[in-house]
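Here you get one chain, nothing else, as structure tokens; it is the form predicted alone.
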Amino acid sequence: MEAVIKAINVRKYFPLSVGIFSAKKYVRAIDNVDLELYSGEVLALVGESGSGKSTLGRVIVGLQKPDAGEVLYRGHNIYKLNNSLAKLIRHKIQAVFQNPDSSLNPRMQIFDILSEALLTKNPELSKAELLDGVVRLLRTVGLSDDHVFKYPHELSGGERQRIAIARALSVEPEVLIADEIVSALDVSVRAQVMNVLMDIIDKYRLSVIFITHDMGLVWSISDRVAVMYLGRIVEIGPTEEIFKSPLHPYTKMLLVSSPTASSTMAFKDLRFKARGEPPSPIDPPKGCKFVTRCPLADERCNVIDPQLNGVSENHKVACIKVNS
């Protein structure tokens, strides 16, 4: 099968200033990533905070040029067009965040927003044609022709991100990237969203990227899952594999404690429930990068780094406990 967006190599470190006389520093955001997403599936992107998923986000949107490596849309380098088909690989590739509040312009009315999004497809709409395509955008997310000429600020948090989901559709994509897109929200709210999203990903036969900490709404919505750690992916397969049968510690300590996901499971190893906090990603340790709290570790994880290899056709995993 021929991925939709292929990450090979990938590598971002953001440079520290610590002095004229000091060593530079980096944090190594994502270090070495590769990544393949297929058509009409939804990859979660999954990981605590820090561990680089919204950084990968972004550059595999476009937002942040790699360091390093090659993002490619149907065999595209995204970062290496000429600008007639940059612009169409852009339409094609679309984002929504996790805090619409600083996404969305104040100033500016709902119709002004997703006409504005219109128009980079179709600049020669007129009015009329405008207006029926952001009617049409406010219903495929469930909102009624009410917010036509609301602003911001009179939606609610739900409201908000369902504006930036049909922003994100103006354009008519093939992926999304869903970057914490109901973090933000209330439980009730956040489930009204994700079967707006669930919906329109079946309708419209999306590829998504879903960034989520939360490995309940991985359950739901996923075809397949990729953890990532210290920048890294450790482990990669189908989702109910991962969740039935987990590889890595880091995949299991992030199950185990997850009261949504827990009941999933087919253990309860109290061995893997969370502990210590991520080292720091510009002095990361060296071997194996989740060492320093995994229960397993012994002599050789802290020499040896470990890298992805396959356990079965679609599972794979970076841990030399499994690998060996």
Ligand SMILES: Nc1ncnc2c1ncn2[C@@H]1O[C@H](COP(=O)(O)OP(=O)(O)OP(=O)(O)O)[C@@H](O)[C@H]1O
Given for the second form:
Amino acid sequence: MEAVIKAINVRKYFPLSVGIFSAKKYVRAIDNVDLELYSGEVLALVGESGSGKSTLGRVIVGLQKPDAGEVLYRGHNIYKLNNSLAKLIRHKIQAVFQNPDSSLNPRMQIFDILSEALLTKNPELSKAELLDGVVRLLRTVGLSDDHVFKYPHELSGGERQRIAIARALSVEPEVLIADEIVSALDVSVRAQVMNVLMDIIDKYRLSVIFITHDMGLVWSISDRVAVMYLGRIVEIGPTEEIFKSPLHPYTKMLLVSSPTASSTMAFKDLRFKARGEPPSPIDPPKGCKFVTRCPLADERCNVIDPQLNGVSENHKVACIKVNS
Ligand SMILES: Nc1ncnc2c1ncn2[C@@H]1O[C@H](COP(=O)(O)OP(=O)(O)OP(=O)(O)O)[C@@H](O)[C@H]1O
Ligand SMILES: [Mg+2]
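Any chance you could show the form predicted in complex with the ligand after that form predicted alone?
The complete assembly is shown below, putting the previous chain first.
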């Protein structure tokens, strides 16, 4: 399958401000990650808070330059583009985040918010064409024409999130990074927005990175799952395989701890019930990053830093207990 996005050996460390005489310290948000997003797939990115999901999303969408490594869109390094290509590729990769309030200008009507986005793609559009485009976008996300001249504060949270999705669609993207886009919504609205999203993915043939904590959503929307722990991908594979026979002890922990996943998944080994907190990303363990919480760890895990290895063509895991 063809990769639309290829992240190669990507690293993003955030420097901590410490005293001038102490050694410089870093939050290792993303630590040498490789990831491919195939054309037309939905790849779920899961992992506890602070594991680096949003940072990886921001690096892939072009918002946060990595310290090392490359992000390729169809072979082009998105951080090394000439001007004409930069604009085109910026449109191809769009993101929607958890909180639309911070990205929708409260002083602009929906018409202006969406027109502004449409004009970045096609500056020649007339007022009538813009109105037509805005109405079309609103319908695509399941909103009526009544919303055209409203302000963001006149909309519900779910409606605002639909506007954020409509704005992302306005530039005809190929890749969508959806970072916790329904997490702040209540359950009934969450289902409606998810349905809109799934229709749009189909209709526009989007390739999607879907970041979430909700394993139930992962099950219903994604083709593949990548599991992150302390800035690393520790397991990646087809959704059904991950849910039925997870291999990494951390993936098992996530599944056992998830109330929504337990109804759909085959895996229910309670030895893997969540214990402890993740260690600090400033000073992670030397060997396996999961060693401090792993029920299977032995002394080798304190020293060997396991790399992602293929257990089958599409399924990879970083754990010496599985790989050896
Ligand atoms: N701009 C920043 N400056 C300093 N540290 C940061 C910055 N952004 C993220 N971090 C740190 O990087 C690590 C990864 O953060 P990130 O937001 O990517 O995690 P996440 O998996 O998205 O978490 P959550 O599920 O809570 O959204 C965290 O330790 C976080 O505190
Ligand atoms: Mg996040």
